[in-house]
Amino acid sequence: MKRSLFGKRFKIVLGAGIIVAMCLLAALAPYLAPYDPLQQDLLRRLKPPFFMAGGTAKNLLGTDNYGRDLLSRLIFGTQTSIMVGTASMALSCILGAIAGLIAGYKGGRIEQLIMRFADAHMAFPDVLFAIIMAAAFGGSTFNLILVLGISGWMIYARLVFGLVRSLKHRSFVEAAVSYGGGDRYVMSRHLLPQIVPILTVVATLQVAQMILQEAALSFLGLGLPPPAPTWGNILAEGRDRMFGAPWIANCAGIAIILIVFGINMFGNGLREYLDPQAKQR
């Protein structure tokens, strides 16, 4: 019995463990990082990790082309990835939920205007849209959050729109309207609480997508400008040294894979926990 219970919640436990560890790493970065992530030491440039020939415990994961400690840069890069991923997801979720609520509940011309705009936006590739926006606004944390947030609102809008369309004719909504509830009251007090659990699952999985897009933009030089310690910047720095110093790109790639894996595990486990039939589908 215990084994079955643990098996059902295994994804949530494993994913939450990875997420909590990464969040603690980001929060305690100034105390855990052995060096300043921007500190250069050209005499120690391209030192390998401690487990490779020539590596030392002074730089556990080695150094980059400018002698900066790679472990310190990865730890501080966790801050950027989690902050940008979470904030941009929140912005997308808020914009999309509001648009979907209004379109689904009001209907008519408002629905046509909002949903056709969402359809047109979805026809444009997210990454390409983010690249154009990032190139136009420039690289900063605020601009990066704004660009990624605007590029992903349509997913939530279409999801909320479909849910509201199926809920607004239910008896509890009709009862609230008959008792004099206004549109804002019905949407915020009766419809929104019904869709929050589903929004939570989608938003959790969307964080991983936002982290990947942030890394991709930084890799292309459209994110935070160097020498900012972001995982995408570290990947870009290691791209030209894959044969001479493969640990630079490999360590950043492993960090991205680990956090995306943890978020996806947690999101999928949460989805299966809230909807037992999801696993069968």
Second form
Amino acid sequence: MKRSLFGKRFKIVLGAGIIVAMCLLAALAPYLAPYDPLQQDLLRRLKPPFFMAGGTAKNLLGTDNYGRDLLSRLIFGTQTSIMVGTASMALSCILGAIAGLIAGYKGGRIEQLIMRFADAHMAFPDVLFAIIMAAAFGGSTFNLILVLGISGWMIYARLVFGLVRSLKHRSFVEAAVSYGGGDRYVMSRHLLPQIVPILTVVATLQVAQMILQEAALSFLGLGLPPPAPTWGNILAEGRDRMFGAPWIANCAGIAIILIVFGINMFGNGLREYLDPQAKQR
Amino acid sequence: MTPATDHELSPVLRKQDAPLLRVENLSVAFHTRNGLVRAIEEVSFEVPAGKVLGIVGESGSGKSVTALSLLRLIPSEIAEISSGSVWFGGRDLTRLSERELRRIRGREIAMIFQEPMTSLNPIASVGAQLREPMQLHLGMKAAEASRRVEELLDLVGIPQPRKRMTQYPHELSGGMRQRVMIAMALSCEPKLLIADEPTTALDVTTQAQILDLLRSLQSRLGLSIILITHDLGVVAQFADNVQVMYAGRAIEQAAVAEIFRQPAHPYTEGLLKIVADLEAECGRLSSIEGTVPAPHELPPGCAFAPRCPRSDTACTASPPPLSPISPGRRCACVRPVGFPQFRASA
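Please give the other form, namely the form predicted in complex with its partner chain, since only the form predicted alone has been shown so far.
What follows is the entire complex, opening with the chain shown before.
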């Protein structure tokens, strides 16, 4: 048992451990965070973490420019990251899978329309799209999810399109049509279930991408507006004081690295676990 | 250009004694890089209720295309029905909408395919797949459909149906899977079954069992069957009428007994000679010289003329029409074998 835990499925166990810990942090943020993440205390600004000279146990990871507790802000930042990451992944996965299914199964003109649109979208910079959205609708969690979700659909569309193209000529799909299955029936009952394992792996890895993107957009000031405790915002605030108070940017950076690492571990582990060829090794 | 059909009346007027399925001058063309290529040309036949029609031909003769075209199962971007009609139950299937056609597929006309190994969804249980046509067409609830699945599996001779229902396709042998496919095809009690080389992918003993099963089901349920095969032995055992196809055309139509007694088309004669040689077990096997011409390089006259031992100048002028040579029998040949009194006016 011990061998299997740290052998074959080591990546899944490690990744899942990190993800579960992060999710717990996000869910229990109001109880775990020692302070209100927005509460300023200008007398205690730029305090270093407890392990650095001048740090105290009062603010374990120190404070930022306005004297807000960094640990509390990081814990609350987990909420935004995980929520935005998973919600935008789900949105782009649903959009992309539907587009890919239809394009791959119907073929012809519909395929051309959808896939050429995907190609065009690939060439369109996400950041530009985010700027337009932020300028038009302002920064909110919902808009952020919309921007990230819409800018990620092509990956799924291309993946699903390719898989469906090869699946639709399999006899069992043709047989389903021959006994009266309609398009929607064949796509949902016969094609989609075949794709789900691969889609799961890609979607998992994509959450990490989305979290990175969210941090990048917040860092650029295109995500949630400043007082909101997101990792990207903390990173952006820390940038100005990279030398005076390096812990601000570093803490946010480490948090991002940790969750991305955990998700990638889990995703890769899952891929190896689900891939029948990899099992023989 | 049209072969004379014996039915000039409209299908509505002839309803009482109309055959279950009547195909008239069906032509199907494939879209290729070199433009449209005719895969089948002016094929006409009918299937009376409760009878078995065997369609025989080599690979590429258009027999499978014919079968798939009846239910319009070839996607329109690959091929199109360029002319002709398929009359079934007073309606022309070539003119129905996709939605109307879906109600006929599986419900009134069902198909069995060549590849039982891949015709079942690998990740759904046998029971779940067998339920699907009934849930789609008859609006059955899962529990009701499950009971019927059990009966169906029993009907096609699968022991322990209850256990088999929960199994997945990879747990069944090829013969078992083909039985499952047959059960699925019969689940909505169709009137017509199209079997596209149902035994080709199976080993010989299983082939015989599946054919026996089909034959007993056919007589028990009063099914009509279109049996597509390249195996004349299967036709001899099983079919009532035969249509021989060559290079996309029907070249001979007759009752089974007739065609084995006296083939009329030189191609049919050639095919039968090969079978006869196999049975006689002597010396070299005879063969028909050459190969089937590709659809885009058909000769101007009879497509079989370049390989035909009886061909003369009359054969290369234009393709001979499928004409009646004796009651209930038609042949597309200028000089049919064994019918010296007949000379087609080609």
